[in-house]
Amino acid sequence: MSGIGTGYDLSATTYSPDGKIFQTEYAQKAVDNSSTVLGLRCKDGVVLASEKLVLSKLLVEGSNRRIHNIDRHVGVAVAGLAPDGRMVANRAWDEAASYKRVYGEPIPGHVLCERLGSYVHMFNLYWSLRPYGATMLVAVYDKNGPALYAVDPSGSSMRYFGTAVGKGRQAAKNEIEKLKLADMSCREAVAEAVKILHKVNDEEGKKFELEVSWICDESGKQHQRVPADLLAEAERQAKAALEDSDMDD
């Protein structure tokens, strides 16, 4: 075990001499190499958007979902390994249902994310388990207002105004930083999110589809898919903006 990474990456319970846990870093790499997913917290809610490559012409549109409902006031978007993300989403659903059954009210966003982070972190503590290769972006609209959280493979849970994960995360974050999210409505944010995903997509020649949801005043503070007509208009504007940009170049 003289080389860094040799022998130290066989278990999630083993630290390297540099203080790293390679299994957790490998799980994070699975997220970093996946399709881009972003979240925007606006003045009236939260928008989640995911890019999904169409792997086959035979694939039914809308398959391989990346965005899931957890409760009426909570939705999640998954980056990384979709089956891993689905398992974490199922756990989030269980936590939300359990909290409502015990306390008689919807689970607050920060409580859900702390519980979800603890659950994910558990898979970094035992040699017989492997870390989940998925990051969850959690959109919540509770009694404290709209909020956006991210739970990564290490179990860290953080709150954001806007963030992106996946292959195009850095370029997407640069674009998000230019937005005035505090003054932006979710309807405006949908257009911006679609525009960003089209702009950072680097898979030339490969068809992809977008999955976009929101939880805001317009949706009745419930997590829902963005209406098809609004998404279609946002895609039309995004493609037109990219064409204009190419002509200017």
Second form
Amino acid sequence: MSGIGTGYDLSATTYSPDGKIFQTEYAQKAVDNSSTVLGLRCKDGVVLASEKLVLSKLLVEGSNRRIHNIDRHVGVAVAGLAPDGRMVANRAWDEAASYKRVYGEPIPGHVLCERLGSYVHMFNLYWSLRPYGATMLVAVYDKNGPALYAVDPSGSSMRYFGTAVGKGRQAAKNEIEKLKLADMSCREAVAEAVKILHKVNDEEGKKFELEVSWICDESGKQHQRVPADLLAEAERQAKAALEDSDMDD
Amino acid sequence: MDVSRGASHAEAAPSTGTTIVACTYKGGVVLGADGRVSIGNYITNRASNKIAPLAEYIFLCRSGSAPDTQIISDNVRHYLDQISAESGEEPTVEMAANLVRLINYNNKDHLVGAMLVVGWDRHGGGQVYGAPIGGTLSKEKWAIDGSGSTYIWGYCDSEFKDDMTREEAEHWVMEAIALAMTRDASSGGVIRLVTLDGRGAHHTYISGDKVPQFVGDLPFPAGASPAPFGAPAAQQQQQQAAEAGMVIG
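Same protein, different condition: the form predicted alone was shown, now please give the form predicted in complex with the partner chain.
Let us now look at the entire complex, which starts with that chain.
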């Protein structure tokens, strides 16, 4: 790994001869090496799911949050450096709060994500700052309907039907492409998301937790954790599906 | 000039002592205003336009201090322009109303502006918001403000109906303003109406000689026209007066 950008990778204000900014690429690596996070945009809402490796038995279950509420109608899942993600999530909260104070309505998803993209991009412009090592998957349900966005360390903000980031993103994206998301309800998508996370998890023996949230008609268009019983049922189905495929092997 | 007698124009600021009226109907909104601007007993403008456009389908009815409400309307038009450039969407009526309200509230020690924010957007249809002095904001089915409004609360309360047709709504607004102009010295001149139904903004100008006259026991003045939207009682009354050959010298 070392020596790739030798000489051109010391600051975010230096281009390499082939037109890359290595600091931004290295920030992207921080995201690529983190545990998998995925988002699915269905016909009635958006589901966010994050895999969390449990690093110690001493950790209280459910701690080390990776999914944050930004406003009632917006939720954000963080992949990469968790503290970096928290800073960006706080900025999103600030933007949403000030927009509502001035304009009286919940911030539209595309406005929030453009602003977030501009904010993250700023950290790629100056020698004295380092880029954020986090990608934000933003789930929003505003007056234009449900939408899923991804804001990455370079500051680009894109809208997706479904996407995954982190270690298992390739395998997860392959699975997501097989789904017919436009016909699926969020309830069904929760089960699919959990199944995919279990499938692409390759840390043998290491315990992991799932943090799954949704924002849909069923949740009253508010971003919240998926109900415990639905999550438990989805986990059960996922484990059963894995055993089936193991038996096939 | 003897200042001790002329207390009403001690500050010599023009006032839109006014009547402004707006109401929703089945399919849209109608808004209207009189045309009189006065400094004390001097009418500086007898055909002013108190209806300011804030966006393509959002209008501000102004009453109170003329310069204060003009500045507010200019600022809000600018802010709405900016946010619609950022979001790529038409602003909503609620956004415009909130901006007007914030300016009123944050500058309540200095401003005297009682306004109605009325418009049409594709999310909420036709909407009427009252934004009186001090910084309240209230969404209503109909609203009135200005010095002349005090005389027509009874008329508005008793004659307003839900789900009126466009013609009924235009007649209600016009008649309310005409009645106020009859009794309020600070309201008069002309009536301006704007109707918004999602297909466009339809402007109506009713010149002074066409404004319906409510003369009570007095004989109907010769040469005055019946109400433009065809209130049958007024037409009948005028015909009777003409037949009786009544003339005011």
